[in-house]
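One chain is shown next in structure tokens, namely the form predicted on its own.
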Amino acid sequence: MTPLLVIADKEIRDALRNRWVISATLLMAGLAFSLTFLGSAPTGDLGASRLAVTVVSLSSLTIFLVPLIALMLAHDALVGEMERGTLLLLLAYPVTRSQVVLGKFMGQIVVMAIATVVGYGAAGLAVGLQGEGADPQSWHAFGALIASAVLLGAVFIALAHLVSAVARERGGAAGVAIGLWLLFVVLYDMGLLGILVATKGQIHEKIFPWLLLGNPTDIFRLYNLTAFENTRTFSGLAGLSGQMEFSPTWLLSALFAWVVVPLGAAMVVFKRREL
């Protein structure tokens, strides 16, 4: 096996034994069965696929909870290592510092991963049990917000093994990862509005877009409930869809580079450290 995949491996075993798995598997499908049965009720009245309807609410929920789980998982992925003194030893086997960071990374995108499709995939499997108007549309819809989920724990984890990158204690990381986690969730979010208040909606509308992209979980969010036609009519965006000037493609791009930028400053500033 090469260093990265042994290093991987190694993450998923430490996740396995520590239970990250099983209880993040957990939290994410009851938290899914919950939306999926009690959010989506009123669909036969309305006349929406159930798991259209499911795909709407799991972005929402995506939005709170993966991020927090990927900062908790990876914070001190770096940082942990070298307060146990286990770092030193690790680079003392032929592997390179960038080798660690990519391990690791791989083998919390595996664990990420993991809980992701079983937590949400069951919930959608009930639905489709049920035999209630899961069209193909809205099966494609929920396959998407599985792998775009999973990109978003990415972008995360990334961000994640940069602030343990920088921290010099296990402590400060986790903090700093939930100061990234309410920024990014609930902060940004609120910045924009207050912008529009203050502009009293007047901001031109070729900016504001621009800035939306300045937060992955904005970019989950318009990707997800825009993509699709079903989607965009059941969560009210279907008038904003007309006006992005970003594609599906272009959105997930977007994402994909909030998961190169944060992860390649980490490997930058990991090996400039000393240890």
Given for the second form:
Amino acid sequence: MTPLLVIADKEIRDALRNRWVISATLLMAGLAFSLTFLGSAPTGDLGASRLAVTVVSLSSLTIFLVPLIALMLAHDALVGEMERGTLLLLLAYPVTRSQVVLGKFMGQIVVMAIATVVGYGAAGLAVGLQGEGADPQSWHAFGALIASAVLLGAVFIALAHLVSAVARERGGAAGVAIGLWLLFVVLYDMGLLGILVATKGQIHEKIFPWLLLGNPTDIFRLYNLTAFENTRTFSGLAGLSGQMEFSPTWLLSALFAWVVVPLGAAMVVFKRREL
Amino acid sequence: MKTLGDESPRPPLFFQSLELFYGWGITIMNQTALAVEAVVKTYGNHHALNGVNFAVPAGVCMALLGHNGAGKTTLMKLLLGLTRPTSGQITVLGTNPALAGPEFRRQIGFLPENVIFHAELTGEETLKHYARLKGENPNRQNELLERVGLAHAARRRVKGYSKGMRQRLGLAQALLGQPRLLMLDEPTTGLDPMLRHEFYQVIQELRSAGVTILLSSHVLTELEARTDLAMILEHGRITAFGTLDELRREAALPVRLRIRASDPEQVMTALNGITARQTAPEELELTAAVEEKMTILRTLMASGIDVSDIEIQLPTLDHVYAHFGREKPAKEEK
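The structure above corresponds to the form predicted on its own; please provide the structure of the form predicted in complex with its partner chain.
Zooming out: every chain and molecule, the one shown earlier first.
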């Protein structure tokens, strides 16, 4: 086993042992189920695929929930070990600092993936297997939702690692993590809305889509609400998708860049960090 | 008293010590395990180490002494390559630790001060994890737990361990993979005298096997006869370095003699010129320079006085440490 895998394995074991995995999974399953079944009443006899509707509602849930879980899971990954005094011993072993960051990152992605796949998957299966529930395209959209939710989780785990590499203490890291959540989930979009209102919607149509790329949750939303025909219909974005600047592949690549850049920065900062 | 930190690049005492070890003719000691030359380490305005020079031959057990904040832990971090010196040169097992690859780390065992493990894992799981990190077979670690006396608690979670048990688990992980160099930061804290004794037995075995050992401790008397070399750090400078005998000689601390005789008056007369103090009806106590000790004994034997017992108290390492610890640093740090 390479040091990378040993560290990732330890991260997963720790999360299993201190019940992180089970609580995150239950939280996601609980919210997904209530949103799916309580929220499905309005679809009634419209002939809508219920799974497609589920994808739309889970997309909104994901934007709130996944960044929060990811930040909580990973914000003290490095600073926590520094503060507890376990990092000194770990680094005295034949492991590089980059391996520590990458190993922890990989382990936390697995934790996030288990919670998302099991939590959302259970709700999706319950809906999809109910009678007229789902057509193949909806299943496709649902699979894409889960995969992109894990990718969104990876973005925020990478951001949390950067916070953790910079922070002097755990409390500070937690504060910054909450700040990041507020910024990307609430404030950024409010800011964009403010710009739209202030410019009376006159902001250039070539600029506005690019501004959306500045927020990973917006990229995630755009991807899930416009990539598939049937989800477009229910998300009210059917009109928009025609004029969309970015293809689904483009959006996924942008999301991927949101993983690579903060993670790379976290490694650079952590490498230079004085112990 | 020499202040080694002020000299460069290597202190003469090092050569003396090296010569001494060569003189013993032990083949495993024919190379230098650690060499530190003119090392300065600053954190902002704080000089953690201020021009440190020393070298330790392979196979030697060296005690690192000094108050909290004297620079012991910083020195260990530098030797492990966990941080780089502001200036100066460090060579450990023939390489620069800050640039060395995984093979270097595989040859080193480290026990940090106040070692902490993940509380939710069992002792066995903890050791397996570290064995994997070192590229060792994780299923062969029970013997190591046995060696540090933790076999009975192997399947208990670390959160239920006492301080002493954690310390022993820490020692077990440091011994993973048969290291050539062991660095132990305050290894005996939290161990009762019995465990301490067992700990030093393990250290003794490792010494015999040719492992170079660097250990820091606050309990100085327990290092007596257990280390080959001692180094005292004060304010980031070396105030003393050498074998314990050399340090004793350098400190020139007096020996204390307690003489029991039926007629103390007679003894006083015989030892004309040496101040003695009567501590009991048939007991005298006197302090004298080490070199006077034999003269006194000879005089007493030759005088024919009825001496029933002579107790000689050599200065302990604590006394030596107190002596060097009192030294002020040569230059005040800015």
